[in-house]
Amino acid sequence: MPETTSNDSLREEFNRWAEAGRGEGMEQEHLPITLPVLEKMRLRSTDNVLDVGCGAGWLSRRLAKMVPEGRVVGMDISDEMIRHARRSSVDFHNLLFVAGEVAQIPWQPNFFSHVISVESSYYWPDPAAGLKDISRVLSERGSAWILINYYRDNPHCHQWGSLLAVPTQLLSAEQWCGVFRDAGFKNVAHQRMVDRSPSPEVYTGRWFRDAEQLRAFKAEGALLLHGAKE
């Protein structure tokens, strides 16, 4: 039997997520931290945008409305997520979904003005290879934007690693910035995106100890990293 790779394991895990309907719930969970990022990106109507780790396509559809004269490509390693995304996006003329991995993006060089990834990059088996290929498909002076909730500087998320079925990258903000710079990005910066959405009085999920830890996690904020290709 062929050896199972990290990408195979990722694909299988997120196919299971897709089949369980978890892709459709991502918008509600991630929109409060993502909307401010979209403002910072200052998209023009003619821009071409790549959404890496697009899941069921909630962000790709929002982006497609923001660039009506451009193109949005949503990419995910899970072919099942891509099927869900396509089924939900048939009314969009400027939106395309492709299955692929970030270290080998199935697209031509120098095409996208912006690349965004929300809650995906800590799953990448090789973040350095991923950012290098993101740079390849970006046009000159294009920008990359990565938003993640799982990073070393927020102690209230560290328990996630043991709860997930696939390996994850728990890097600090400075480590992520180093990966950006090593991939050739300039003007690399990071900031926190605080989640101001209401929290429940009682938390019964598996990701946090209790409601107090959830509130502390949201107060620390998600990590936004960005850099430009020159």
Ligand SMILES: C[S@@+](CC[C@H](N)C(=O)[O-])C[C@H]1O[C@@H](n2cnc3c(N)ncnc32)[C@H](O)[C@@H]1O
Contents of the next structure:
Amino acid sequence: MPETTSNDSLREEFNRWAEAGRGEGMEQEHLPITLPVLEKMRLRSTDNVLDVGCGAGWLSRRLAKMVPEGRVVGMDISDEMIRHARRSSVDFHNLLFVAGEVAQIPWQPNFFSHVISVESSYYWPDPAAGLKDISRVLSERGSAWILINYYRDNPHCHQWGSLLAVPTQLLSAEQWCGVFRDAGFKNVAHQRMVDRSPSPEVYTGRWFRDAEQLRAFKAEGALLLHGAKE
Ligand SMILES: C[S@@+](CC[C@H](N)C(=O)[O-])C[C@H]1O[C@@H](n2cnc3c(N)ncnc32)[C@H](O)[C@@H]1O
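Okay, that's the form predicted on its own, but what's the structure of the form predicted together with this ligand?
Okay, now the whole complex, with that chain kicking things off.
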């Protein structure tokens, strides 16, 4: 029997998420923390953007509208997520989706002006290798923007590690910045993206103890990391 790698496990797990419709469902959860990041990226109409761990492609489609004379590539390790993304994007002329792993991005060097990744990087088996390959595909002075809700400095998300079916990286903001710098990024910085969307009075899901913990989690905010290639 061939050995199952961590990439195989990720692909299988996120293929299950895609088949259950969870790729589409994530837009509502991630939009409030992603919109302010899109403003910070200061995209021009001719920019080329890579969306790493694009899931069902809602963010890639939004980006494609923002760069009508550029190109957007959505990439995901789950081929089923990519199938869902393609199905919902047939009307876009400047958007394509590819299956791939962040440490081996199937694209030429120095192409993208911006790389964004939302709620994906804590699943990457080797974040250092991922950031290095992101740097490879970025053009000179291009920038990388990574947004995550699961990180060490927010105590209200730590329980996710034991709830998720695949291994995760629980790094602090400072540790993530170190990974960026080791990959050669300059002007590395981090900040919090507070989620101000309304919270329910009662929480019945499995990710938080109760509504109070969900509110505390959102008040801490997501972690945005960014850096530039020089
Ligand atoms: C929580 S989902 C977020 C999806 C999307 N960014 C969104 O906000 O809806 C995480 C995504 O990252 C992808 N992913 C996880 N590890 C990856 C890796 N090593 N390389 C590429 N994609 C990966 C998964 O397949 C999944 O679609």
